[in-house]
Every structure is written in structure tokens, then in C-alpha cells.
Amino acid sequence: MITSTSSAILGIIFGYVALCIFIGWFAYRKRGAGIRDFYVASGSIGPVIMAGTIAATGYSAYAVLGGPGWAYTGGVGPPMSELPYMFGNVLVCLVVGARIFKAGVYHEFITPADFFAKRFREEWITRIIVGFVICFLGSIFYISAQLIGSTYVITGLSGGELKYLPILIVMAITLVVYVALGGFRAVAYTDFMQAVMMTLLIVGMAIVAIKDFGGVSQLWASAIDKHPAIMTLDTPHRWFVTYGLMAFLGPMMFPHLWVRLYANRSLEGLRSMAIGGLMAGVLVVIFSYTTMGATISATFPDAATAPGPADQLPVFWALGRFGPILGAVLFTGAMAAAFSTADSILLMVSSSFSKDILGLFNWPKTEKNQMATARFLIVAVIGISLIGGLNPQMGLIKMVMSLTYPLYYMLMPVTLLGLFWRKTNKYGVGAGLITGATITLLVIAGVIPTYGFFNGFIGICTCAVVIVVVSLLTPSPSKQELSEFFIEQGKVTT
């Protein structure tokens, strides 16, 4: 028998779910023709919406749950690893992003692999490695992490009365419905709303916590006194150096962020993406990672007797401070943070599998069948991601940093060399991608040790070295090939 409190929580949650689906329906009515409109809105999203969507998509469930939980278990060092990403995002978005945007506009790209296939005149290796290994395999656990995070919110606020598995399934169905309805427009519109909700939650909780403890200094004094582990650094220094380098140079290499470059209406949108991403990062690091990390450390000093896993402790703090009903209202912002990333990745994975894998076999042939396949793939991908969320064994941030980011950052050496060193050729890229991806997968599987480095560091460096060496030993791209890619897209001035 579900109590009236849990019924009220369900009512609040389903109200949010209904709003997401309504936005999906609204986007469905606004959609244009063609598969490119479904996947990247035909490059028509303006700068205001783009600022919101990059802020929301760049910071997922870990912005509210995983970040404070990571500080609780690993000290303040890990959350500080966000800083290179924040500032690198501005540089990479404006410099590298502008070139990707122009190429996307001129050649009407849909997936990240489209960019590499055109630049290097190589279809099979680039589409299989980038489209399947990086975009598809690398994203499954990322989607799982978001489903887990949103489910943690509801089960935590109900005191465990609402069971994990049914709520997990409801979250998955919600994503499928509004993404399949409205495509990228639905994702962009809900992201904007979710960015606002996430911001209000993060800032609001931090302000209340600081007030309850009598100020910032008192909050931290209490946290350090009761839970000294928050000031420790349990991660090797070499991990921070290697991850920081990847995070600074590779923010837009995340495929779900990459496709937003194609969706922009103009270069002004890139500036909005840079500003939106930076502002979101500052809010998350200051108010969520550090302030809420200190708050749960002071409130639940003993992990052994804490009411739940570290990622769920912000929910339990809100439950004790606000009660379940108001807590549910507030924590729709946490679900928004999770949904805003999961929906983007879900759509991107569908497009990659459809265009990069099935497209290699020239199927499906008609526009109608392409749309049907796109929606079927959205359902299939969420089904696979559900499996990863059935029995979570690690924290949200650790899941994405250990299993997803190493593959995502594999795009970095290929992109930077392909854009700024014109001798880079298909032989080097093919060899680099195969070698780097193989090593990275073996590191993720535990076959090759990390030696204390970031999981993807060895594979990414190997990829870069192989690209350079093989490109030097094999024929350079012809002037015609380079002209078709670089000079023609240079005419784009929007």
C-alpha cells in the first residue's frame, strides 16, 4: 500500500514527466521535413536556446548527485577536476567548434563520424570506430548513469517505499516518448527548461545549507571536523594531470555536445555555448560539488551509518530539511539534470547507429523508413541502457569517467590533427583509431593497467602518435581533397 506521501511524490514527478512529453509533442508539431531536422533541427537553433541546452547537457545527474557524492568519498580534489573542462570549453568551442560548425553547415553533417568520413575520405573505419565504438558503446553507461540518478531521487524521497526498478522503467519510457516525438527540437526545448530548474535547485540548496550552518566558514569547519576525508586526496596526482589535459583540450569532443555545433543557426550560437557552459560550470563547482559536498559531509559524517550511497545523500539531506513533498518539488531539478543529458545522448546514439552503421549498407533507403528506424533505435538504445542501470555498483561520476570519457576523448587527437595538420591522412587516422580504441577498451576492461593515469590517457596518446607516424610514412591528401573540405566550407559566413 502506497502512502499518501508517496502518492503526492508520484503526482509531482508525473507532472514533470507530463511537461516533458508536452514539450516533445510541441516540438513534433514544429518539426521540419527530413532526417536531418529530426537529428539536428536542420541547423536552426538560436543562441538563447543553445546556451541553455549546452549548460544542461554538459552537466548531468552528477551535477546534483554525483559531484557532492564524489567529494564525500574522494575529497575536494576530484570535483576540482571540473575546472580544466570549464575553461577549456570556452577555448575549444570558439576555436575548434567554429570549424566544425562551418563544415557541418556546408556539408549538412548529422553525426560526428560524418565529419571524419568527409575530411579523410574514409568511410568504413571512421564510421565503425567513431560511430559504433565511441558514440554507441561509449554512451550506453552514460545513459545508464542518468537513469540511475533520476531514480535515486524518487526512491530516496519516498524513503524506499517507491521501488527502484519500476521507477527506473518509468524514467526510461519518459525519455523515449518525448525524444522519439520531437527529436532534437524536443531535446533543445526541454534542455532550456531543465537548465533553469537545475540552476534553481543547486543554488537554492546551497543557500539554505549555508544559512543553516551559520555561514560558509562554519559549514566547512563542521564538515572538516566531522568528516575529515573531505579534505583528503585519494586519487593519484598523475590522474589529475592527465585527466586535466584531456578535459582542457577535449570538451566539445563529447559526441552529444559535438552535434550541437551542427544544430546552431549561426556562429553567434557558439559564443552562447561557450558562455552558457562556463556559467553552468561555475555554479556546479561552487554551489553543488563543494558546498553540498561539505553539507552532506557534516550531516552524514559516517559513511557506514549513512542512509544510502554517497550519490543519494543530497536527496536524504533535502528529505530531512524540507520533507518529502517540498523535496520532490525541488528535486525535479535533479531529474532535469539527468534527463537533459540522457535525452541528448540517446538521440545522438540513434543517429550514429542509423547513419554510421546501417548507412554503410545503404539502408534504410527511404526517408519514411529512416524516420521509423530512428525511433526504433531510440527504444532499443534505452532498453540496453536499462540493463546497465539494474544493479549499479559504482558512483555516477566514476561510471562515466571510467567507462565513457576514455572513449569520448578518443575524438580529440583525430579532430585536432585533422583540423590543424593538413598532412593527416586516412591511413594515419585509420591506424590511430583502431590502435587507440583497442588499447582504451583493454584498459577499461582491466587487461592493461592505467599506471595511475586517467583511463583513456594511454590509448589517446597512442592514437595521436600512430596518426602522426603513419601519416608521415604514407601519401599526403591531395590538394583537391583538402580544397573540398577546407576552402569550400570557408565560404560559410553565418
The other form holds:
Amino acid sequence: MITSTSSAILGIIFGYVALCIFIGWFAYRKRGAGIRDFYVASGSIGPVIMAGTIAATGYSAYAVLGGPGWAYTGGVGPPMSELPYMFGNVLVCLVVGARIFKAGVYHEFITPADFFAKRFREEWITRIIVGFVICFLGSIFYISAQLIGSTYVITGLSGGELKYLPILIVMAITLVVYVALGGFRAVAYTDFMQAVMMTLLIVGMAIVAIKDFGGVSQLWASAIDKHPAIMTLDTPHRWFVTYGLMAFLGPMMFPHLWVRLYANRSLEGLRSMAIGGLMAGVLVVIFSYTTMGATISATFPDAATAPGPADQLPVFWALGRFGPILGAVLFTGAMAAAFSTADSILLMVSSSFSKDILGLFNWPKTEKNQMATARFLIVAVIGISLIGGLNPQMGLIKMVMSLTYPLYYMLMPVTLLGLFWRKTNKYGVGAGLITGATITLLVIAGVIPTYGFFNGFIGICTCAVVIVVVSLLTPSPSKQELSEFFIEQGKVTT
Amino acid sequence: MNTGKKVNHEKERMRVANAIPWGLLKTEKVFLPIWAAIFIAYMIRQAIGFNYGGKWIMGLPAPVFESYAWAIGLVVMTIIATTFWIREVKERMRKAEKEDRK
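Switching forms now, from the form predicted alone to the form predicted in complex with the partner chain, please provide the structure.
Shown next: the complete complex, the earlier chain at its head.
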């Protein structure tokens, strides 16, 4: 028998879940025909929704939970590594993203691997490495991290009364229902709502915390006095410089952000992506990572006697400050942050497996079967991600940074060279992707040491070097091959 | 989605796609080196290390203030860069429309 408080928390959470499913149903009613509409809304997403979906998708559970938790354990220095990502966001959005958008319009792409397969006229290696290894394998733990984050919120608010596993399963089922119903539209509409909720939560909590401590200076003075570790600013230099470089060049290389370029409708949408992503980053760094990091440091100075792991401390702070009911209302914003990323990745992974892997065998053939397969894959992927969430051992950020980012960032050299160096050919890309992915997986598995670098750095650099060397040693793509990808003027064919 | 709406979306997307060149725009040629220089400056600053040493600026520990300053500066730079970028692409769209009419 659970207490009335836990029942109320469950009621609030189920209210939020019902809202997500309603939006999924609304998106289902607005659906168009075909698999491209299900996966990228036929390129019909306008600039307002685009800003929301980029902000919400780019910043997940770690924006509210993992970031302050990281500052609590490692000081505010490491979370500052967000800044290079923000530096790169606008640049990559406009310079690289606009060209991916252009190619997407001309060739009606659905998955990131479509881009590489068309550019390099090579189906098997690009689809297996990009579609399966990077988009599918690289994303499974990312979804797990989001499921863990949203479950932490609820178990934390109920003081541990609501058990981890059943809540984890409820979160997974909710995601499946609304993503399978409405596809990309459901994801984009819920993302917009989730971006608003996440912003209200992180800004609102920071303002209340500052008011409680009597001002910003008092908050920081108290945090530094009680928990001096918050002022740890040293980041391992080799790690920071190599991660910073990858983050600077890699923002749109996250496959779930990449597909938003295919879904975008307008020029203003491209601007929304650049500014929306950056503004979300600024809010997260100022209000969440640093201000909430200082707040939990001042409130729970001793990690040994803190009520839970560092990632959960913002929830415990809200619980003490607002009580469980208002805390639950507020922390639907944290769930929203987790859901908004998880749903996007879930859809992207499903599309990659369906189009890139099954597509290699020309299956499924009919549109009806394609839709059924897409929905089945959403269930299958969440099932696999659940296994990753059963026994969370790593912090949320560590989980994502060490397992997912190294693979995602490998798309960066292939994309930059493919777009801006016409000599890049299929032999170079094939060799680069195989070498880079193998090295990255060996580094993740711990077989190859990182030498203090960001753990994707060695694989990504090797990939770039191999692409250049092999492309120089083998025949360049013919003018005709290039002109089939780099179309100068397209026409509306619909 | 009705077909009329879909054709409009596709037209809008195609107009934008046609206006974006495969090579670099003028704005990009100007902003890329500036952006790279600022980024390198930030990386050097980070490599030197932010030291607290009891120093405060405007009510914040100095390193926290400095990181906020970088973030806000970045927002200003982004707004300037995107404004020029959008303006140039719109100009190319207008030119293309004029040529089409001719």
C-alpha cells in the first residue's frame, strides 16, 4: 500500500504521461502518407516548433539532473566543457547543417546514412557503419540514460517508496505509445511542450534557490564555504582540449539532431535551430549546471550523508523546498527533458534500422509493411534500452559521454570532407569508417587506452586521416557521380 | 496533410535549398576565421586554467563570472552572424526569383 503522497505524485506523473499520449494521438490524426512522413514529417516542421524541438532534444535529463550532479562531484569546471559545444552550434548549424538540409531537400533523405550512401555511391559500408554502429549501437545507452533520468525523478520524489523497475517500465511504455502513434510530428510537438516545461523548471528553481539564500553572492559563498569541491576548476587538459575540439565541430553530428534538418521547412527554421540550440545551452549552463550545482552543494555539503546519488540531489532539494506534490509538478519538467531526447533518439534508431539495415535487403517492400516494421522497431529498441537501464552504475553524463558521443562525433570528419572536399571517394570513406569505428569501439571497450584524450579522439582522427590518404591514392569520383549529388538547382516534384 | 499544403512546403524548401550554395557564402568566409580565432582564444584560456583564489566579480566567483561572460558574448556573436547569414541567403532567393521571372 503506498502513501497518499506517493499516490498524488503518481497522479501528477500519469497526468503528464496522458498529455504526451494525447499529443501523440493528435499528431497521428495530422499524419500524411508514407514512411518519410512518419520519420521526418515530410519536411513540414516550421521554425517555432523547430526551435523547441532542437532545444529540448539537445538537452536531456543531464540538463536538470546530471549537470548539477557533475558540478557537485567534480566542481563547476567540467560542466563548463559545454561552452565549446555552444561555440560550434551556430557554426555547424549554418555552414554544415544548411548543406545537409539542401541535400535532404534534393534527395528526400530520411536517415543520416542516406546522405553518405548517396554522396559516396556506396551502400553497404556506409549503412552498416553509420546506420547500425553509430546510429543504432551508439544510441541504445543514450536512451537508457534518459529512462534512468526520468525514473530517478519519480523514485526520488517519493522518497524511494515508488520502486525503480516498475516506474522504468511505465516510462518506456509511454515513450513507445506516443512515438509509435504520431512519429516525428508527435516527437516535435511534445518536444516543444517539453522545452517550455524544462525552461520553466530550471529558471524557476534557480530563482527560488537564489531568493532562499538571500542573493547570488550569498548562494555561492555558502556553497564554497560548505562544499569547497564546487570550486574545483581543473579539467584534465588533454581531455578538455580534445573533447572541446570534437564538441566544437560536432553539434549537428548527433543523428537525432541531424534528421531535424530533413524535417525543416524554411530558412527561418535553420536560424531557429542555430539560436534555439545556443539559447538552451546558455540557460542550462547558467541556471542549472552552475546555480543548481551551487545550491545542492550548499544544501547537501557532505556526499557521504547526502540523501542520494549526486544526479538525484536536485530532486531531493526540490522535495525539501516545495514538498512532494509541488515538487512533482515542477519535476515533470525534468521528465520532459529526459523524454524529449529519448523520443527523438528512439525514432531515429528505428528509422536507421528499418531504412539502413532492412533496406539493404529490400525489405519491407510495401508501404503498409514499412509502417508496421517502423512501429515494431520502436518497441524492440525500447526493450533493448530497458536492459541498459536495469542496473545503472555510471553517472548519466559519464554514460552518454563515454559510450555515445565518441561514435556520434565520428560522423564529423566524413561529413566535412564529403561536403567540402570533392576528391573524397567511397574507398576513402569506407576505409576511414571501418578503421575509425573499430578503434573507437576498442577504446570504449578499454582494449586501447585513451592516453588522457577524450575517448573518441583517436578513432575520429584516424578516420579523418585514413579518408584523406586513401582518397588521394585511389581514383577521384567522376564529374557525373558528383553532379548527381551536388545538384545545382532542384525543382518541386510533388 | 492535404496535397496543396504539401506542395507549398516543398516549394518553400526548394527555394531555400536552391539559394544555399554548396561552397561558402560571403558571410561564412568572413565569420569562419573570426569564429575560429575566438574559439582558439577560449581553448587557450581554458588550458591556462580558471583559478578561483578568492576573487569575486560582480557578486560571482571570478571563474563563474568569466564563463557567463563567454556564454553571453557568444549569444551576441551568434545573433550578429545569423542575421548576416539569413540576409545573404534571402538576397540570393530574391535574385533567383527575379531571374526566374525574366
